[in-house]
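Below, in structure tokens: the form predicted alone, a single chain.
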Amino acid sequence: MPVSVKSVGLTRIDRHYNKGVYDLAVEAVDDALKDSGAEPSYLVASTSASLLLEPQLDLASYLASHLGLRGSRALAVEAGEASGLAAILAGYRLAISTGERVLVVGVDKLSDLPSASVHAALKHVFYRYGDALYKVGHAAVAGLLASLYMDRFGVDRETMSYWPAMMHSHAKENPYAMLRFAVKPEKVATAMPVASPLTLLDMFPLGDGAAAVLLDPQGGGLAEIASVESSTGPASIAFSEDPLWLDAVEESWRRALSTAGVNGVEVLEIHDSYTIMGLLILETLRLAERGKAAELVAEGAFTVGGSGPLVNASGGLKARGHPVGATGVYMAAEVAMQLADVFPGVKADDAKTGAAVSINGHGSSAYTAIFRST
């Protein structure tokens, strides 16, 4: 059953030192509800890192109070980096089962503590009795994956550098993006090393943000959600038969396309916390042959005028930013705006279908939402 994205509200992702979680959420919700008519009956709130950095249990009910939605039904959703799309899934199912409007809000703050503390907290998206036991973080694992990818498929560092360059090219046109400046491919490999062969320009920035999406089972609005599906994957890449293939992404994508009754999409937002993750997702979705995604990007694919769907017109996690618990809600809002031709940045040409794909860590879970134009 389709559910419409009635309206959306976004804050620019940045280091909002003068705003807290509630301030950001209120800003996004006020924008989403300003022309929406009746108030929602349900509130679904997603957050992730803030639960560790700025501890607050029962966030959804306190957020409802700040939003002036006392008496509403509120619940919180947490699924690590995939929390935002997990909340969209919960909101979508609620809208179908109740026939009432559901407000989905994603919010997270990463800027109030030193970066080392934030990255230490983000290790908790790993399995507690697996990868989290070791003194390596996301960047180290991403670096190992990138090295394996380059060795197995003969991909050079320069070719991989076209992905972050494309993300920055998209983000500079997006008023909600954190890193709104261009980057030349040749600058990526020579930037500050993070985890060889990856550099600072291969990874997401630490920023704060909030996004709100109003779901309405009565139709109308920006776009329709045709399906939202999910899947779980290995608890660690050490348990994967092939760490360069994301099983949960493959299965959630297959389920979502099947449920929606479509074969592909024209607009796509994917989880590219590191360059290698963006490339692996493209290949897992079979939008590129294995080992060929970087080459296709270097040749101009996945952007306006190139082959394939328009991917991460927002700038992706790499340049739009990755306020962890809010990211999936940003993705949903961005795809809906693309299909309504109101996205304020790089636009697809008359797109009718779109999708958002979000994962936690390196594939312990994945969520896919499919959208249609109204």
Contents of the next structure:
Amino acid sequence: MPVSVKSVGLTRIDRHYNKGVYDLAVEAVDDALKDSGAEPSYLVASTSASLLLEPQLDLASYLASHLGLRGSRALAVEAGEASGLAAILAGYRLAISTGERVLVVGVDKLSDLPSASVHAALKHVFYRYGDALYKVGHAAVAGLLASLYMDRFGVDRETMSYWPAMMHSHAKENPYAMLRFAVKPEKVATAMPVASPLTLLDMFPLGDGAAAVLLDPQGGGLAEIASVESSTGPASIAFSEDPLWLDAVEESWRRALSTAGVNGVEVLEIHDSYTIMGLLILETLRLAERGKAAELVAEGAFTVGGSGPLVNASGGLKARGHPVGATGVYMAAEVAMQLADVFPGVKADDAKTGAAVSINGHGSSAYTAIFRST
Amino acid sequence: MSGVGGLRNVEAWRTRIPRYRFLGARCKSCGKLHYPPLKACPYCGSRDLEEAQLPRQGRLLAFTSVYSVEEGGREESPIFVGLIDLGVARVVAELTDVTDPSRLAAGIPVEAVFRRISEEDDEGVIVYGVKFRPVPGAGEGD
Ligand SMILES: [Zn+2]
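With the form predicted alone already on screen, would you show the form predicted together with the partner chain?
So here's everything in the complex, that chain up top.
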């Protein structure tokens, strides 16, 4: 019997000044468990930036206390920006090996401190004694990659701007998204610069959120998990022969497809912390030729009615939001909802297979989860 | 300052030598150099490494002007960062002495200089290391 995503619960991503980590996590879990009745045996929590911003060690146990899950088996998973999907991997393996239900909860809070403090914390997704040594915040590496990309493939700034425009047009329909408004591509290049050539409209917003997914080895529910895989990548873009090709993404994707026994998927959620990361993942997944992803996005290939799979119907990290440690759990929940035809936003028509692809930073690690409809 | 930022006092002291001398590692198995030195070769995974001096001259492969900087960096914003090709290795480093940002371009020659990298108020530790600057007097780049 395959492990299934029995139910999911999401909070809207926002600047929740009146809610803390536990408030958000409990809200998401209540939403996920409201119909299922049964208590999980395992709680796998995932959090990342909050570990530096509002430190709490052994978060999973304290969260179990808040949930009234006394005596449950609880542990936390941390893998930077990929924490959420790493927690899904851990939870999935636990569910397979124990035959017990596993509740995966991702939660993170980025809005309590000034953005300069958040950037100081977030830069630690990069190597502490390397790329994170300088006072460059989180965006510098994405700026370098975007600059390399435009140079190497002759892609112009305006073409890349169709990515955030597509993300906002999707998020507009998603009730859980943080930024539910349209953005015209021509506004992107001239927005506030973040790390040239990238602007604020190429970057995820700093928001808070929690997502919960109940994994059930008895099957049923929204979707089945066909595989969850991962791979590590280089410690720096400087150590990659070709930093515009994401080795960890390629390997985690290859492993996941092979285990699932599929050649591709119809609906996808991918990691687009910055426009460039979304484009590089599309190319590494071979959904676009090298240097052509932005052009395909501009042509509408990855939205409803396009030639490719539906990508980031949620609005992506860019517009749904990126509460760091929770993001991968959002992705898994969204793909499962798509396959059950209950996603409350832009829908993939009758999709039978879907995937979530999450990375940390420039791709120091990557995770892929593949789902199929029940 | 919240203290989530830079290196701690003892940590900065312990890790100073590679930063002060721009020392990387050479892999005895595949011959490649890297910086900062890891305990295994990032290219082939071999643990058989030896200390190696990195060249101080290179070319800029890409650069970015960073505005969304962290606390303690606001007054210096934008901070310029480069991906630099040293021939035998590539490094990511802050660019300094950029008097005319319009002259930054892929291909221009850059050189390593020893500079203050950060200063942590809560412990008073000053971290020094290598930054790169456009080679003074060199042309516009090619
Ligand atoms: Zn080697």
